[in-house]
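A lone chain, given as C-alpha cells: the form predicted alone.
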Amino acid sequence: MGSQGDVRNGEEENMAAWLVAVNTLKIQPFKLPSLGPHDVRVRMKAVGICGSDVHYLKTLRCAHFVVEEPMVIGHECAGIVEEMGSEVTHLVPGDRVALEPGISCWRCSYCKQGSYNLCPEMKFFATPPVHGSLANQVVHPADLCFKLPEDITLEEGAMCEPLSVGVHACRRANVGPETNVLIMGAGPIGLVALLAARAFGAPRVVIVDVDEFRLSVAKDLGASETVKVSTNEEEVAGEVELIKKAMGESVDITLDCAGFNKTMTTALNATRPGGKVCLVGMGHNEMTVPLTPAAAREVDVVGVFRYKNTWPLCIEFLRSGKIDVKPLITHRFGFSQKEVEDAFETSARGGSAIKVMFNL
C-alpha cells in the first residue's frame, strides 16, 4: 500500500485527495497554511471514510453544507507529530496522535457554555469550505490532537472519530447500568453506538436493520438480541412487538443511527413511557412521525450534532479493552489515485465493508 508525494527541489511536496467534481476525486498538490504557535504539522497515517465523505463525492452536498469549489476530503483521522508551534509544550516529534475535526472559536456563548460542537463558526475537517486530512501532513490546533498511548493503534486512534459519535450519543440519553437501549441501524455508527453503550454499562442492547450481514457484525459486537425488519412503514406495529419481545423487558432509550421516517416510528412506538429516544443518523432531513401519542407518554425526544470532549474517554475506553473497534475496519487501501477511486467506491457500495481505512 504506497503513499503519494511529490519531491521538489528537496522538499517533499504535499498531496492530497481533491473532490474537484460529482464523482471525481483528483490526488493534487495541497499547500498547507504557515505553523501557528499553537499548532502542530501531522503526517497522517490513517484516515476513515465516512458516509458524510461518500455523500459529498455522490452529491456535492450534505444536509445544508454544499461544496462550491474543490475541497480536501476526510475527517478522520491520526497521525505522526512532525512539527510543533513554539508555544506547544504537550506533544514532541515522534508523538501518535487522534485528532478531533472540529475547531470552534471558544468566544460564542455555545463554546462559553461547553457545548462548543453547536458553535456557529465551526471550522470542520471537510466540510465546506474547510479541507479535510487525507493528505501526506495537515496542521493542526495542537490542543485537538490526543497523544495515543504505545498500544493503541494509528487506525484505532482515527476510530476515535466515528466512535465519538456513539459516546456522544450515550451521554445525551444518560446510558447506564440501569438502562436497556435499542439501537436502530447497524451500520457503522450503528455499530459505535452498540460498542458505546455497553461500555456505559447497559445491560441489554437489542440492535436492528434491514440487513442481515449487518446484523451478525452487530451479533458478533456484543449485542444481545437483533431483529431484522423490512423498509415498509405498514410493517412497524409488528416489528414493535418483536423488538420488545427480543428485549424482554423494557425499552429505556433508543437511539436511531438511522434517521427515517420508519425508524423514528419505531423508536418512538417502542420506546417505554417515560423513556428518550435520541436521534443519530439524518438519513431523513425533514420527517412525518406520531410525536403527539409519543408526548401523551412522556417520551423524551433529544437530537445530537457531532460529540464535544469524548477523545479522551475513547482513547481510554480503547485502551482499557472495553471497546474494541478493530472488527469494524474491514477494508484497507493505499494512498495513490486508484486506490483512492477504489477505496470509496468500495465504501459506497456498501455489503460487507463497514469501515473503509487509508493507511498513508
Given for the second form:
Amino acid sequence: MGSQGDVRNGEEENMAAWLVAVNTLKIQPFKLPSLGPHDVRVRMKAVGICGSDVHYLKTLRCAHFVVEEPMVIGHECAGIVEEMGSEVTHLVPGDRVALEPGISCWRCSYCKQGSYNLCPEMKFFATPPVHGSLANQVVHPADLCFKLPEDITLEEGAMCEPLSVGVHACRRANVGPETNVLIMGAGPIGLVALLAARAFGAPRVVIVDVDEFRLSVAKDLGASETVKVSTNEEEVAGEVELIKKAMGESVDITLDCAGFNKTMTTALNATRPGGKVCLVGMGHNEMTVPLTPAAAREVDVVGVFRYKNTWPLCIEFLRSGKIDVKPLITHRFGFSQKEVEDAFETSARGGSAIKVMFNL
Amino acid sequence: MADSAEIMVQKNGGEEENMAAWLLGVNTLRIQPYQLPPLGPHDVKVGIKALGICGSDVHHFKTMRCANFIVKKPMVIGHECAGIIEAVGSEVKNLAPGDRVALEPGISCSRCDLCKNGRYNLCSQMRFFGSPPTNGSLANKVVHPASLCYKLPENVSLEEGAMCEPLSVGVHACRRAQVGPETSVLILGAGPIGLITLLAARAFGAPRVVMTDVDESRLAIAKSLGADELIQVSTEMKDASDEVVKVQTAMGTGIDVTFDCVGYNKTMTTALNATRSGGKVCLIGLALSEMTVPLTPAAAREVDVIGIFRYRNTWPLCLDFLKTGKIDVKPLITHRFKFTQEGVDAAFETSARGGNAIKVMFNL
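Now show me the form predicted in complex with its partner chain, since the one above was the form predicted alone.
Once more the chain from above appears, this time first in line as the rest of the complex follows.
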C-alpha cells in the first residue's frame, strides 16, 4: 500500500522515511519548508539506496557525521517539478528532473573557486543534520534540479548521483583515451566507475573483486578483463602479476573503490611509475600501505569527495547511450513501511543486490 | 702522503691517472685509480672541482644499499657535482674546454615512453652517478653527456653549481605540488632537503612558509633562510594532533601544500591532517617502506599525495635562481674537505653525523 500521504483539509500530508533509531526507519509526516524564490517543490518518483544510507541505518553515523535527532534518509533521487519559486525561469511544472543533493554556501573560497563539494557549510540530503529525500515531496534549489531528456527515465535520473561519483573520480584521475584503468571492487561504485571510465574513453578497463557474480556483471557492462581476488593480504604480489597480465599493458590509473589496506597496496604496486591511484572507497581511517615506494615512482594518490558539476555530463552520457545504468538497478520497492524495511535489508545484504530503487 | 690523490701518478707520457673515491664495503671508501671510458662524440670530459655529499651517499656508505639499489661490486661514490670542461667530443657544439659546468647525474634512455613523454626521471634504464651499478663522480675527472652539463653563469661558483643537484629536488617538488604566489607552504623537516625546499618554495613565490623540526639549531637556520614561522616538534605520535593545531595556527590561513621532507608515519600523519581540503601533500623524504597513515580522511577531503623521484629539467631554472640571487645556497655549505683519503673519511663521518653539518662539500 503506497504511502501517498493522507489528504487533510484538501492538502496532501507529505510523508517521508525517517531514521529514528538504529535499524529503525519509520514513515512519518515530513513538513516541508516554505518555497523560496529560487526553489522548486519536487514530487519524488525514484530514490536509490546508497551504502552511506545503510551505514546510517545501522550505526547512526558515517565517518564523523553523527545522527543526533530523527532524520529523513535518502539522497539519490529524481522526480517531477510541481511548483516553482518566483525567480525560477528554467523549469515548469511537469518537468522531470534529477536532483543534485548538496546545497553549498556560494560565499566561501571553496565555492567561489568551483570546489563547492568541499564547502564547510554544505547541506547535503541525509547527511545529518540535513533531511534527505526519501519522501513524497521535497523543496530544493532549482539550480540543483536538472531536467531529464525525454528518453531518460526517472530511475536513470536517480542513478545520476552514484554515477557522479564515478565521473568525478575519472576527472580527478584524468581518465581519457590513453589511460588503461584498473578498478578495485565491482560493487555499485566500482561499476559506475567502470561505466564512467569507458565513457571517458579508457581503452582498457580491468576490474577485480572477491565476488564472481559481481565480476560477471562487470564483464557484461564492458570490463575488458576481470580478475577474482581474495581478502588475504599475503596474496597481493601474486594478484598484482595477474592484474598486469590481464591489462596487457601498463596500468595508468587505478580507482580503488573498496578502500582497504589490501586494495590500496595492490593499487599502489600495480600502477605504473608516474600513474595515479584514486582512493574512492572509504574503508578504514588509518591505512597501512606501501606509500613510500609508490611516491618514489611518482605514483600520486588523489582522493574524491562526492562530486562537482557532474549532472550535465551524466545526463549527456545517458542521453547519448554512452552509459547505460539500467542493468545496475537490480531490486525495486514501493514506498510503504514494509517495503522500506525490506529495501534496506536487501541493500545491506549486498551480493546480487547492486542498486535498490524506490518507485514512489 | 703516499695515497694522497693530490699527487697524481704520472704515467704514459704525462697523463695523470684519474683517481676516485671507491665504495668497497660497509664504511669503506678508498681513493683508487678510476679508468674513464673513451670520449664519445656527444660526451665531454670534466675535471670535477666541487662535490657535495648526499644522504643517499651516506646510506650507501653505511649499508651498501639504498632502497632497491644494492652495491654488489666496488663503485665510485658521489653525484652532486660541478667542474671544468677539459675535452669535448666531436659533435659537441655548445661547450668548450675551460667552461665551468654543473652536472645533472642521470643518463636516461631517451627511447622509452616515459622518456619520450618528458618524465625521464622515471626511466627504468636510468644510469645515475653513484646509484649501483653506475659509478659516481667523486673523482678527478668524469666523462658525461654534454647535454647533461650546464654552463655556470659568471657569478655562480662551482660549489653553487654542485648545489644545483639537491636544489633540483626542491624545485621539482615545488613544480609537482604547484607552488606559487598563492600557496601557503608547510615544510616538515629542516634538514638539507627541507632547507632547499624552503629556498625553492620562496623562489616559486610562496607567500608564507612554516617549518618544523625536532632540532632547534636547524630551525634557527631555517629562520635565517627566510622561513616565516618555526615550530619545534617531537618524535612522539601522541603529539601529532597538538602539532597539527600549532602548525595551522602558525600558518594563519589554510595550508595549501605540505612537503614531508622526512617521510615517517608521524610526519605524514601531520601532513595529511594539517593540509586544507583540496590541498596537496608532497612526499619527498623516503624513509620507510610501509607507512601507517590516516589516508582515508585525507582522501575524503581531496588532499592529494604527490610523490617525488629526483627531478627533471631543473638545471636551467636552478642556475637562473642562483644567478639572479632569488636563491642563495651558500649558507647551506657548512663543511669543506679536500680530496684525500683523510678528507674523504672525515667528510663522510661529518655528513653522517648530521646536526650542524648541513652540506659537506669536497673541493677538488
